[in-house]
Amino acid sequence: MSIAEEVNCLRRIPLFANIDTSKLKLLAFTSERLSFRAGDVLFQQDEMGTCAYILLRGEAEVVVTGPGGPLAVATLGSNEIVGEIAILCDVPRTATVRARTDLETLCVPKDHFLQMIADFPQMGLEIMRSLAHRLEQTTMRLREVLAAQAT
């Protein structure tokens, strides 16, 4: 994939919609393109995070470790970020997250995500957005998962 796909890919994330081309190219640029093949674990619950994945192509499964053993919480796909958390909170990886099929990713560094937040503040809120929307997505599963557990 060429820089100018994997802007294409950037921009088709609400996170980075209104973002100036020339600093996708740059961030395109500056993150390492990484591939996984299907069961690979891009990173593990409760490690420290050093940057955030953005998936051009391919699932991964979000799983948290818990009491009862691990859970499946999300199902991820193209044009989605994860690892955010760890790098906006600096604390450890609130999940581990698999390649559900063969997947290709951008690995964009923390300072440089975290610059990029600073360069545009609607990022910020975006973030916000997504972060909102992912915590109601889990609590709709741990309310399924806890009224299956009751019966």
The other form holds:
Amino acid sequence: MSIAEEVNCLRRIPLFANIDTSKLKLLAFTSERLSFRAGDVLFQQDEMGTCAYILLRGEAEVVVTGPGGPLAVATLGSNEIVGEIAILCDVPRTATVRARTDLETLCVPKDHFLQMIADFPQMGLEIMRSLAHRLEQTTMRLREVLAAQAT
Amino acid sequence: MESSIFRFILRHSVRQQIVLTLMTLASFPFLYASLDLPKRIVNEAIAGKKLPESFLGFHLDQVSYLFVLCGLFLTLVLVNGGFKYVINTYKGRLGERMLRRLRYELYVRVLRFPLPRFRKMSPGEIIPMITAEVEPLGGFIGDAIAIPVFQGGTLLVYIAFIFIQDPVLGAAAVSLYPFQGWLIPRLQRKVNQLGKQRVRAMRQIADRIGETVSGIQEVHTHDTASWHLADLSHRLGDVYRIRFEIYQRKFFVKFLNNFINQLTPFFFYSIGGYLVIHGQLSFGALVAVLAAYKDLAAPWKELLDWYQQKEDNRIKYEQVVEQFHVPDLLAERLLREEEDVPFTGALAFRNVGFGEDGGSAILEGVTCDIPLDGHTALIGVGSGRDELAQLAARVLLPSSGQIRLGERDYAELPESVTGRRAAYVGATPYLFAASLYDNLVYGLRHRPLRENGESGEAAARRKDRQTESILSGNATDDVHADWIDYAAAGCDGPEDLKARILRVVTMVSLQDDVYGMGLNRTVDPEQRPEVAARVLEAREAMRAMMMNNPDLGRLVERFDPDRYAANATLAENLLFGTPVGPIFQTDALASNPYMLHVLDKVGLTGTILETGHKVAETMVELFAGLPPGHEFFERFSFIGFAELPDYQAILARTAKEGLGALRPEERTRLMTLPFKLIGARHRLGLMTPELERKLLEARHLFARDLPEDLKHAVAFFDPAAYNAAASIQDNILFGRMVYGQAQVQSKVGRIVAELVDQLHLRDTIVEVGLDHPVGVAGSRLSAAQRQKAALARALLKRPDLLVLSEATSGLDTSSQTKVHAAILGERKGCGLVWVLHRAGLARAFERVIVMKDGRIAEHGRFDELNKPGTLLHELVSAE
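Structure of the form predicted in complex with the partner chain (previous: the form predicted on its own):
Okay, now the whole complex, with that chain kicking things off.
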């Protein structure tokens, strides 16, 4: 997959929908392509994060380890971004992310990501929207799981 | 050290000075004769006025006489030139030897400075004193005595001559000399003072520059460059003012001298002329005296010049030497004497105090015994712990009280005892700019022990060096001898020492770091064939492992002569080797005639140019919008910010006129770009299968036709041969790590480590890693690595007393625990003093000394002291 295709992929992510093609190209060029096999861990909960991942192809699951053991809270597919929380606010990873299938990702280092947000405020807004959406989904899922445990 | 330059000169070179003076005097008659002879040639031989009857018993006609005199003239020219040559060489050699002696003595003084002195004196001051400031003295020393003797003698002869001619005119000729002799030193005095000021100002500048270099980080962190520039400008202004004033005064002295010198002829002409007119003086006598006075002027001027030079050098010498006259310099015998005093029993501190002169006491009234066969922990609050540790290691000397070792005063023991039987490691140890190995064995290099077995010419050269060292009063020890004291490390030779170093390095948890350094180092297979052979074994094992395990195979792409490596640069793929030297470096390939020839031959030149054009387009598109100095240029762009406009211009031209219209240098610039392309990493979609196939063709052609004189410039990738230009790791992998695999580096690192262990190669690689240069002051190592290296250095020499002062503070907690346990184990039954930053750690020690504000508060066994109410208890509970 060449940069041009990666840019097409990025374009489909709402976060980057309104960004200049040349900037997306720059983002792709300065990011590392990483592939994972099914079952590989992208990152572990509680580690410090250095990059966010953009899923190009394949699926990944988000697992939270709580007092009750590991709990799968979400599944992510292509054109989604994951791991941006830890690099946005300098906290340890809030969950473990594992490849469910063979996975192609673009690994965006923290400093590049923050630079992009600073350069393009539109991106910041999109991130806010996407985070809010994600939070809502996670909460719903957690409620379901708790309800299932209670019965 | 002699306080004046003349005392220094007389003490060390009186014989040479006499020889020099005698030689100068001996040259004088010849010089005189050569001045006289032309007159005789003109008057007697050519004009034929006073042709002698016979010359040395031969009868000569006018022409023969002329030729004889001319021959004589030529001989005299040669003799005079010869004298000059011999005297100047002699002077030069004398000057250099004396300069060498002076520098050496100053350096000896630096070694003898009491340590607290270095808090007041910076390297920026010391270094120029020993190097630049004393430099002119060498030139002066040869002239110091010979010139005044010679010129003074000449002057006296002329004066006598004038006096014999006519006492009155003689008195007139020298009448102004006393006045000049009184006036000039007075004027010179001010110049001297200014000279001193200048030296001081220059030293301060040197000091400031040194500080800027050391503190460069702070300068940039706090935006203080302007302040430093202003400061330096101010100081340079001072120096300018001083120098300008010196010039003014110096040239005024010259002016005055010249004027006074011309004043005397004025008297001659006026008074002497008057006397001649009145018949009181013969015309001939006046002419003779005038001529003599003219001769007088030259030596007099020389003497005055010499005087100014002498003053200049005298001040330079005094200003340097006074800086090295330090009270309580360490006795020289402490550095020199060889003695062996066993370290048994205990170090007995009796009422010991330490403080800097003028400052408050840092340690007071310390009385305790430090056993030399057990472990003592030093903890506490306030000042004095580190000082007490340094006193115990004899790095510092007590300013009051006494430390006794058995019957001996600890302060009086030579360093051949304390520097070998005791060792001190502080929190910020110093490493020398050499290999790690050299730094580790540093503590074993006390004296030359075995001559290096050179013979023939090398031995003769060494002997010459030694003789010369003796003549300059320098040390005669051979720096190239084997200085390593294997016995002190408990070893019987170099091999044994290596094994011991590996153990010590492991003890301080440095082995992984050194292993990493070793992996990244190159090895010369001719010097260490066994290492190369073992690495090749590892390469083979790696290949087998990758074949058997496809998961591993995905991590590394091996070099295959018949396949294009997508994870290597295009340049590497073409060379299929590592460039040695500048000829085939990636940036130089596009202008390398042989490479261009190869590309032409396979018909790739056009493709490379087009690819370069596309790369340039992409780079300009991606990076043109970024501000200058953005880190992306450095990390990702093929084109630096400064070059962007050039490439933009090239692209604009090609858009209009096509690639064919490019100038040769523009073609080269475009063609440089594709060589950096890594297919798997850059993903620009430029590496087509067709291009790769052509490149393989070029690769084969490149190797096949490589001219003999370029063969040294590339080390080819050969599956069966060790690549001397590549690191050990690259040799084992024989390929490139694959882009796009998560954590490929650490995974491959683990695999290599496993392999290395299976093949028992780790010790060898650690050994290679020991050759790693640590950089200036160890700057290529991390702070923790420096501390570990210093600990290893101290442990290696097996001191009877090991003193550590927060020596592991830079290590992370888990390494700290490991290293502490290892050191305590290694030092079982031996003397150990350890300043601990956590009181709880003292539990493992046999004795504890608790300090409070420079005094011993408590002293005893840990569990005895650890009771409510004690300071120790308080410290432990606070943790």
